[in-house]
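Just the one chain here, laid out as structure tokens, in the form predicted alone.
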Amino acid sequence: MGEQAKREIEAAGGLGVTTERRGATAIWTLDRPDRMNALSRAAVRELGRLAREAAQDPTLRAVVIAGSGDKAFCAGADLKERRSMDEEDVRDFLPLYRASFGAIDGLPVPTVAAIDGVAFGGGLELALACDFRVAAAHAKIGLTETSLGIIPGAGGTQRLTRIVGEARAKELIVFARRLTAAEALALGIVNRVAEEGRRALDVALEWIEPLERAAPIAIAAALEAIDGAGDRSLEDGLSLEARCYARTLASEDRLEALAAFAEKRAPDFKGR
């Protein structure tokens, strides 16, 4: 670890991210409840490190990102830390955001943001880098950066637009709209809303439990094909789909699925 990273960790009071493994699912928790789980530079760097490490783990089947407590998934950037930065410091921070969130976005296993409480600014941008989002009934979300005199700089303008379309993204970002969980569900920003009184984390873990037994090569290929659809022509997208399909065709998992069907049993996928 470099001296710069060590100074960042010390200034932030620690990495700000704790990890847990439940079976084949990793849980990464933003653990700064006194700061509404705000994103320090150390926390953003650690999320990127965890994502790059996870990408090399053949036993991993899913990642859930959560926030400590039920008040906040993540309130956004750590404004106390940000006030100590000059313009150049902030400018240098943005590539770290993009690299870390991009590593999460590019993981070959499904990622889920469990939104208990608020997810504003960079917190929502982190959630948007995940494949799925589950929100508590009391959750509130929004890309609120324009109210602070800036714009989303960690992928929010791009990822939100791909989910809700240009017109709706402009409305939400320009007006710094804060949405309830129900409103976010109606717009397709979150996939599920937990029942009143239940934690989004618990609902997310229940929801993705079947992925622990799913075919990892097929899941990774599906994610790659879908993620590549947004910025390609239909012809190029179909070519990408064909390449992804070819990977599954050559897998032992495909043969195991056929054998399991013939033998009337559940398949035992090995990721080979």
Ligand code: COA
Second form
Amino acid sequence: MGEQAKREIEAAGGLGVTTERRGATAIWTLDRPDRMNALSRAAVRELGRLAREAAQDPTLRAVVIAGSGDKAFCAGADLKERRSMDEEDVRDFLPLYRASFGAIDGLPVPTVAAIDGVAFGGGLELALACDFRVAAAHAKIGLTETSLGIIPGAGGTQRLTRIVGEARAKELIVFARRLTAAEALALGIVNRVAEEGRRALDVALEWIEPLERAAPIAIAAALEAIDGAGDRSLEDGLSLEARCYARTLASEDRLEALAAFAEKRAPDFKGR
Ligand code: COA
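And the form predicted in complex with ligand COA, for comparison with the form predicted alone?
Whole complex next, starting from this chain.
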């Protein structure tokens, strides 16, 4: 670890992210409750490191990103840390954000943001870099940056637009709208809302539990094909789909699924 990274961890009072493994699922928890789990530089760097490490782990089947407590998933950039940063520092920080959230976005296993509480600014951008979002009934989300005189700088303008379309994205970002979980569900920004009183984290873990037994090569191929759909012509997209499909054709898991079907049993996928 470099000197700069060490200084950042010390200044932020720790990494700001704790990790846990349950079965084949990793849980990464933003853990700065006194700052509503806001993203320090150290935490953004650590998320990138965890994602790059996870990409190399053949035993991993899913990642859930959560926030400690029930008040906040993440209140965005650490605005207290940011006060000590000049314009150049902030400019230097943005590529780190992009790299870390990009590493999460590019993971071959499904990623879920479990939103217990608020997800504002960079907090929602982090959730948008995940494949799925599950929100607690009391959650509030929004890309609120314009109310702070800036714009989303960690992918929010691009990823939100791909999910809700241009007109809605403009409305949400230009008006710095704060949405309830029910509103976010209606717009398709979150996939599920937990029943009143239940933690989004518990609901997310329950929801993705079947993925522990799913075929990892097929899941990774599906994610890559869908992620690539946004910025391609239909023809290019169909070529991408064909390349992703080809990877599943060459897998032992495909043959295992056919054998399991014939033998009337559940398949035992090995990720090969
Ligand atoms: N960075 C650093 N600290 C933050 C923070 C952030 N983004 N958001 C909240 N905190 C801190 C507060 O300063 C406060 O600390 P203090 O007790 O030392 O004053 C503590 O977390 C609790 O926040 P508070 O505002 O008292 O709680 P609340 O329940 O009334 O409101 C929020 C919570 C998240 C709605 C409110 O803090 C807020 O709007 N934060 C900014 C969110 C935002 O605009 N993020 C986008 C960044 S680009």
